[in-house]
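Below you'll find only one chain, the form predicted on its own, shown as structure tokens.
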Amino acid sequence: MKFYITTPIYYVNDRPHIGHIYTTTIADIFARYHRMLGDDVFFLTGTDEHATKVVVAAAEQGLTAQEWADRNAAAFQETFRKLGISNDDFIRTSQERHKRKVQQYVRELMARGDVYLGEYEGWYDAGQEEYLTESKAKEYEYKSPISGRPLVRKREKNYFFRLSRYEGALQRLLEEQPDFVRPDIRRNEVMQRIAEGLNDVPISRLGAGEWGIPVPGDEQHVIYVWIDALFNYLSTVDTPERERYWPADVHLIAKDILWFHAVIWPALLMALGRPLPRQVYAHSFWIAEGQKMSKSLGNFVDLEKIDGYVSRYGLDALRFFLASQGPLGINDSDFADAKFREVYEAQLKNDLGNLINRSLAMLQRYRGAVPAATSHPLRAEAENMVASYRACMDGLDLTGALRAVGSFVTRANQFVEESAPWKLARETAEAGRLDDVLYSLAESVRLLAVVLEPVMPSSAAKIRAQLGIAQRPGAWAETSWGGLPVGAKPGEVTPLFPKVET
């Protein structure tokens, strides 16, 4: 099977921060999981470059828009490389391959009568480069719901997309395919807003020769950044070599851009006669120490802070924290230093790390190699964990998947105390029982390496090395109990998650 997952493409008006890193890391985890299943995976991320704010920021730096975009796009690429992100492509909207496709799609929309020239007057959010309806502008007290800055009353000629034409089709889509938008609360928000009625939306602005993609056949107009950006998901795979990946399986986004992805994007695809993505998943936000993140408050988790966490705790610890504590559901999540340390100490160092360390240390001390077993006391619990993990991962419930893993780690640690291998080792008559215990613990450790590989690939490789088994990426077939070869000799056993000084 194929699996195509995307992140939003990120504005190049600034460097990467925790929001970008979170979404991209979660997408990376699901991409790695599906590769483990043997799926044909395509994982896309990239940068959104044609915003007016890019021109403004570039001018403040004494640079052209292209120079500024090049600099910040490179920062995103380098950050993702350092963080081990396994994306298959990195799309930039200033690339010719994208611009050609966007103009092609707009021509098609014009030919179908879904794009027309008209005049618009309304409340404009300059930061988001979008218009708000009168009712929405009033609801937000004529301020941007994102930046809080005053909206601007504008009147200009634009090319419009006939969004109103697709109101009924969008309602049917959300009613007949409830998983198209998740979580459920986000779908309900979208349905309520559609029920209020859809107006046609402007998709261009006057600006001959400005930074952006000209409207085909009328270069006095530049295509708005938001429609330009949405087309990246299609333009990247709309080639003979990649066409098998469309439609996308998951668009992973933050909740603030839900409207574009859950309403305008599927309507554009309907107008083009293209298959729709299977799901739009909108996660919530990170906050810091109980407050909204803000540069002015000094609580913004930027690249320097991210680098600090990686330096102190390791990249896998950061990935685990984001995956297990992040706002994938409907609630915002707190990125607090004390919470990060607590998760590292309790879940990684004391629970998972301790289980692996003492299981393999006892295997090495008492047998020197994996023994044969006649009984498998942890098998049922391990198989239940694997089944729960897969069901959760298939449903994009990463938190639930890691909860299942954590519960099994707790049970395995309890089993160590109950079986007391150090006592069995002193009794010759208990040799068979000791073999069963040591095999079950070692096999449990092996299974943990497999299921944790998408989240903590480096740690999974270290577990394999300590087990003395092949250093290859895990495959789902390896989650069957009994895969640990008898006679395998453990390597050097060292703590995976060492103590971090305060």
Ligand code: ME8
Second form
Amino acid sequence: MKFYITTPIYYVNDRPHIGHIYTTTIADIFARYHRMLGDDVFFLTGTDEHATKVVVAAAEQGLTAQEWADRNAAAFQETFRKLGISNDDFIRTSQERHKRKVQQYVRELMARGDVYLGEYEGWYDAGQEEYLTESKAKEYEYKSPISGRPLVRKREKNYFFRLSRYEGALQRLLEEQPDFVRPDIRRNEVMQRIAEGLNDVPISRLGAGEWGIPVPGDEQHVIYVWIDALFNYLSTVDTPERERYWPADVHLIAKDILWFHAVIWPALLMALGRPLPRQVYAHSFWIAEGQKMSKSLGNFVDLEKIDGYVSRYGLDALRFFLASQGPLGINDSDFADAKFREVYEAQLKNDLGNLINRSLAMLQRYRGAVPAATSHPLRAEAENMVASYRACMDGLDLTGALRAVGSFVTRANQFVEESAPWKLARETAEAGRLDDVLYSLAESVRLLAVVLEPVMPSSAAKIRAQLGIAQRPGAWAETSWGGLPVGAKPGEVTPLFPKVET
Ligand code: ME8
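Having looked at the form predicted on its own, could you now put up the form predicted together with the named molecule?
Below is the whole assembly, all chains and molecules, this chain first.
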């Protein structure tokens, strides 16, 4: 099966921060999971470059918009590379391959009568070059919120997309395909807003020669940045070699950009007669130390902070923290230093790390190689864990999957206490029982390496090395109990998640 997963394409005017890194890391985990299932995976991320802000910021630096975008897109690429993100492509909306396609799509929409030249009238802030909504204009007493100068009533010719035409079809989509927007609460929000009625939306702004993609056949206008950006998901795979990936299986986003993905995007695709994505999943937000992250507070968990965590705790610990504590559901999550430390200490160092370390150390000390077993005391629990992990992962419930793994780790640690291999080792009559215990523990450790591979790939590799088994990345078939070869010799056994001094 093919599996196509996307992240939003990020604005190049920002530096990458924890929000971007979160969505991309989660997408990376699902991409790795599907590769493990043997799927033909395509994982896309990239940058959204044609915002007007880019021109302003570039000018301040004495650069062209393109030069500035090049620099910042490189920062995103470098960050994702350092974080081990396994994306299959990185789309930049200023690339020719994208621009060409967007013009083609807009031309098609025009030919189908879904894009028309109309007139837009509204309150215009000349200093800011933007229209304000009626309510915002009123709120500021028809003066610019920035300069205080009076707003002007302005009419402008714009190209419009006939969104209104798709109101019924969108309603049906959300009713008949309840999984199209997840979680459910987000789907309800979208349905309520559609029920209030849909107006046609402008898809261009005036500006000959400006930064952006010109409207085909009318170079006085450039395509509105959001329309340009949404098309990235299609333009990247709209080639003979990649067309098998369309439609996308999951567009992973946060709730801030749900409207564009759940309404505008499917409507554009309906208008183009293209198959619709299977799902838009809108997660919630990270806040930082209990407070919303914002420009004015300057409290973004930025690259410097993130690098600090990676160098102190390791990349896998960061990935585990994001995956197990992140806002994939409907609640926001707090990125707090104390919480990070607690998760590391309790879940990674004490539970998982300790289980692996003592299981392998005892295997080495008492047997030196994996013994044959006659009974398998942890088998049923391991099989349950694998089954619920899979069900959760298939439903994008990453936290649930890790909870299943965590409960199994707790159970296996209990089993170590109950069976007390150090006592069995002193009784020759218990040799068979000790073999069974050591096999079950080593096999559990092997299974953990397989299921944790998508979340913590380098720890999974280390576990395999310590266990003395093949280094190739895990495949789903390896989750069957009993795959550990008798006679395998553990390598050097060292703690995977050592104590971190703070
Ligand atoms: O909106 N918590 O780009 P953007 C979790 N270019 N995730 C967060 C977050 C937070 N506090 N802050 C940001 C844009 N994100 C457009 C998208 S797509 C066709 C165009 C993540 O750079 C989250 O995925 O503002 C959110 O949807 C995205 O960054 C917004 O990135």
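Take the two forms, find the largest set of C-alpha atoms that superpose within 1.5 Å, and that set is the rigid core. Predicted, not measured: the structure shown is a model, and the values here were computed from it. Residue numbers count along the first chain shown, from 1.
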Task: Rigid-part membership shared by residue 94 and residue 123 between these two forms - done: no
Open item on the list: Give the turn angle of the smaller rigid part between these two forms in degrees.
Closed with: 42
Task: For residue 154, CA displacement between these two forms after the core is overlaid, in Å - done: 5.7
- [ ] Report, in Å with one decimal, the C-alpha displacement of residue 137 between these two forms after core superposition.
- [x] 8.4
